[in-house]
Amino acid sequence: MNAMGIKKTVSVLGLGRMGSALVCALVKKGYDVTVWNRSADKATPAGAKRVDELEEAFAAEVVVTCLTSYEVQQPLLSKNIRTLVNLTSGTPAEARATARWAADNGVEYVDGVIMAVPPQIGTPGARILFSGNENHYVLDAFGEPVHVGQDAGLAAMYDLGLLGIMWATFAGYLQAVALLGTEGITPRQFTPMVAQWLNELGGMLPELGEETQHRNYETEVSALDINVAGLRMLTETNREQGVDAALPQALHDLYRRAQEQGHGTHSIASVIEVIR
């Protein structure tokens, strides 16, 4: 509601699973919601008004985009938009380019990423990282807004960093499940131990991060030499058990490169020098 008690108008472009979830959350919060989608095959969520012409959608005070890519989004944008809340996933460079377009055309701009799945939208469990303009606009309707900086590209950078950790973790888990499966060990037997192990590893991250920040890799705990040897054993065991060894081999090669650069007696954190 605005100061006069009139419903704030919001348009959502894109009615995929996530876009539809955003619409439902806005309707639930009492916004006057208009929706637009490229094709007519997606159902209009209850409480929202469907329009066929983009210009009708741009009449709203806030336009939220949740499309498949920036390539799809770019031709749809118009200087007639007053405030653009962009929740289309992409790269930091794409976000910054859209922010420049918005500035050139007098459009208020927020770039955001959704760290949640559609069923979580509208609950406290949905975290919305956003950058650029610090105004939340309608993000509160979707979950918990977290501002990560003035640079419009930072939300996408955080997003990709966090997703990279997720993808690497899932890949490591699946590799382990495949390996242990060759001995008849089931995921149900193994996974509780994995969860406990990941919780313990999470507690080590702050120290690891500090080491990378200060580039002080001296250690009395676990030198890189030991870990290179361990990765060699992991790679060989996967091959012996008939499991694809591309992932452990890649990790072994990465760690070994750091070892060859003189970090053998240093901590695992020294591997970042190769990555950098």
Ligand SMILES: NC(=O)c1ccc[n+]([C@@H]2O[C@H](COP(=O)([O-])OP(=O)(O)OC[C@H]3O[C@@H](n4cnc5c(N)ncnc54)[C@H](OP(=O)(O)O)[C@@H]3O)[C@@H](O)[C@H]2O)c1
The other form holds:
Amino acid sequence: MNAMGIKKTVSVLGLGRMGSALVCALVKKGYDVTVWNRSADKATPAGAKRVDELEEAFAAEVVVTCLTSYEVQQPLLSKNIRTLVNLTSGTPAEARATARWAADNGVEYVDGVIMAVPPQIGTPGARILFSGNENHYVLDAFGEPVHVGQDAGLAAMYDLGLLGIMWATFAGYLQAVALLGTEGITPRQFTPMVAQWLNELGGMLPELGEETQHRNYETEVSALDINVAGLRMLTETNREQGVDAALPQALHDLYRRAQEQGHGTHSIASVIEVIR
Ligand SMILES: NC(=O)c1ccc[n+]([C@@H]2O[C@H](COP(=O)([O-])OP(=O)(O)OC[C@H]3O[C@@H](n4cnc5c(N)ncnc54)[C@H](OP(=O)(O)O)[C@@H]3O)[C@@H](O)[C@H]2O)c1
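Can you now output the form predicted in complex with the named molecule? The one shown was the form predicted on its own.
Next comes the full complex, this chain leading.
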């Protein structure tokens, strides 16, 4: 709402699972919301106005995009957009290319990534990381906007870093559930222990991060040698129990390469020397 009491106009392109949640949050915050979707079959969220022509959507002060990919999105964009808030996930290179396109066409640009699932949108727990322009325009309607830097590619970089941790953690959990399942241990019995374990591991990350910064891997706690031996046991046990061992084998190979490079007495953080 501006000083004259006129509602700010926002358009959303994409009425998928996430796009629809964004529209509902904008309507709830009192914006005048227009929506556009490729297919007619998606329902229009209550309180929003549906348009068939993209040009009608571009009349809004801010255009939010939430589509499958940049590949899908790029042909839809127009220099008639005034401010583009891009919430379509992509790579840093794609975000930077879109930022260049926006600059060349006189379009204000913010690149954001959503660190939440649709039911969380509009709640304080929904973090929206954004980069480029520091003005977050309408992002506060969706949750908690966090500016991560001027370079438009940075939000996508944070997104992929955090998602990489999520995918690795989930795969590790599923591997353990499969392994313990061979002994009749149920996820319900095992998961509370996992939650506590993840909490403890989280507490170790600041020290691990510091070690990688200073490249000082001296340790009195746990040497890489011990961990490589443990990974061999884990890989063997998965095989013995008839469970796919590709994941523990890949970890064993990675850690062993660091050991072979002379890091056997160093801390686990030294594995980054192989990764880098
Ligand atoms: N869902 C989540 O939990 C979540 C979380 C964080 C980030 N995100 C990000 O949000 C974005 C959207 O995800 P979503 O879950 O909403 O996906 P979705 O439910 O599959 O919706 C995809 C949207 O893209 C549109 N689209 C696909 N191909 C198109 C094309 N060629 N031309 C025009 N429109 C096209 C679809 O339109 P039609 O209806 O015509 O198919 C639909 O509106 C993705 O970048 C995703 O990574 C999602």
